[in-house]
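Next up is one chain by itself, shown in structure tokens, the form predicted on its own.
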Amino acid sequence: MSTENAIKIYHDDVKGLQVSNISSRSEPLKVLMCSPTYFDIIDVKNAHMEGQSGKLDKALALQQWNDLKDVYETLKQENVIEEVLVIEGVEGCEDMVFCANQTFPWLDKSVVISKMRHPSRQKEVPYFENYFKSLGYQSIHLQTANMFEGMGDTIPHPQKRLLYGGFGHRSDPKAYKEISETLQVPIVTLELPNPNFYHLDTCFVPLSTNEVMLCKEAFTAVGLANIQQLFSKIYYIPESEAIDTFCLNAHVINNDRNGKKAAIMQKGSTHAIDALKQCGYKIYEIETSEYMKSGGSVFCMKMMFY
């Protein structure tokens, strides 16, 4: 029996799972952005933006996000990607923009859709949920989490019929074990105690099948334990080039249809940097000085989808 035929939610022993176990799965390789023509910082909603209200550089931060775009134009000419596609934002939902939060696509066009923690944030929602369904996904509504924020929390195992599960800031627990019954996979959860690392794509970023490069410090003795049982190689990035840089908000993507392997990130990390090459990754460095202000770089500012 394959492990995803008896559906579990792992956290404090993952003994019983085997990757090797876990059926494959392709990459999706469809890019989604949201412009950010009401992108702004207006109050505290994790550490970062502590002391930025007001401190936004409008301009720039449209300047920015326009590099991103031209970074995954490029990367659809070179087949890395499939499609380059844009959501338009809405006025009154400033950080709309950070896509990778309001749902969670998955295989077999079902999406399932946050439940995001603050109120401003619930606004952007329905916009996302509507933009799917008019791809032809279904809704897949939680009945029992009080929060669930998408792909910020929820990481899948690079090939693998396989989720991480980050929560303590931004997704309730209680949302893996009906996720991984609704989807039909397992899910190892994963507690963030550390309010620099508020999503688990802030602190966490599988490379491959064995590889991952993380934070350390983002998780508790538990959590590391789990990952190290199901990593054969860990990269340990220092935090404070976690923090300073936001290079574990790296977007890693790995063409297994051709091969092709890009990781888009923000300038100036070594450690990581380092990490990518060693694991065959062309490096995209690019500038998200303004998104930082906000808790986010390059992978809050996508979502992926098949």
Ligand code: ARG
Second form
Amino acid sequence: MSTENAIKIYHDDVKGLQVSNISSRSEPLKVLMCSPTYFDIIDVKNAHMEGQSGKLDKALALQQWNDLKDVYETLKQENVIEEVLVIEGVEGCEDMVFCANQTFPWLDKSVVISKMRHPSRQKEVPYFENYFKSLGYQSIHLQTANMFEGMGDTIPHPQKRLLYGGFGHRSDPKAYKEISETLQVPIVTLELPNPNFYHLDTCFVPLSTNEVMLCKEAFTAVGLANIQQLFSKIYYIPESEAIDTFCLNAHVINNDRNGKKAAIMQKGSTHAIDALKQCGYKIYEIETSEYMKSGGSVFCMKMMFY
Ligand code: ARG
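Now show me the form predicted together with the ligand, since the one above was the form predicted on its own.
Expanding to the full complex; the earlier chain stays at the top.
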């Protein structure tokens, strides 16, 4: 194997992959949110939604969304991020507020369009596709994969042209083969066997090019071994903390232009906060109780793009 990393997808063995040889990437600094006007809990799409139908406090949900938006506005003023943009929620699209899922925007104004598992969420996708089109993005439509849920399952290695792709609940491994070839980026796929961690963004938070925090119960032995090969330092977060506080759905922002680092997360975690502090993040703790009832927290409620 040459020192060049092949553009391919890695399922079982990442030995040929050297992060230090992967070309660099600057981080996206624009944040897109979706207004929660029509957010609701009307069915069970994931384990966290069991017994939550009809239990949403809509006024509180709106307040929590506004509080998150205020944090992003503050981060903009402090030059941690560049922009905060909002797409309007649509009546009948009860989960549209979780705008990490409908697309995967990447470099060179390309955006992979999701194929949502649940029919009610499929209706959300065209609104995001049109939004990115209006910004000059080229859409990539998957041909062979049946399911793909965007940045909910596809997480970039910090500052590298390398992706991690979760599969098992909401994304089909075939999606990653197509994405890898189309975007010309290697992808390490990670199976998610535990129903509490149905998207990769519920259990895996890269913190720097060599550090990651995760919940080991969310992965298979093979997946964990691959992650251990690619990150030299792993912060293991207890499963109960990851489930109860959604701390692994934190949004960590690393502005590689000015070195500013911020993490926004649900209140109440301990191990995850320690890890973030050790890695130099300024932490913003907020309340997202109404969104956790639907199986999401901060990371799910925004999209980062270039
Ligand atoms: N209720 C939504 C669903 O089940 C929550 C999505 C959360 N998003 C995320 N990126 N984890 O689809």
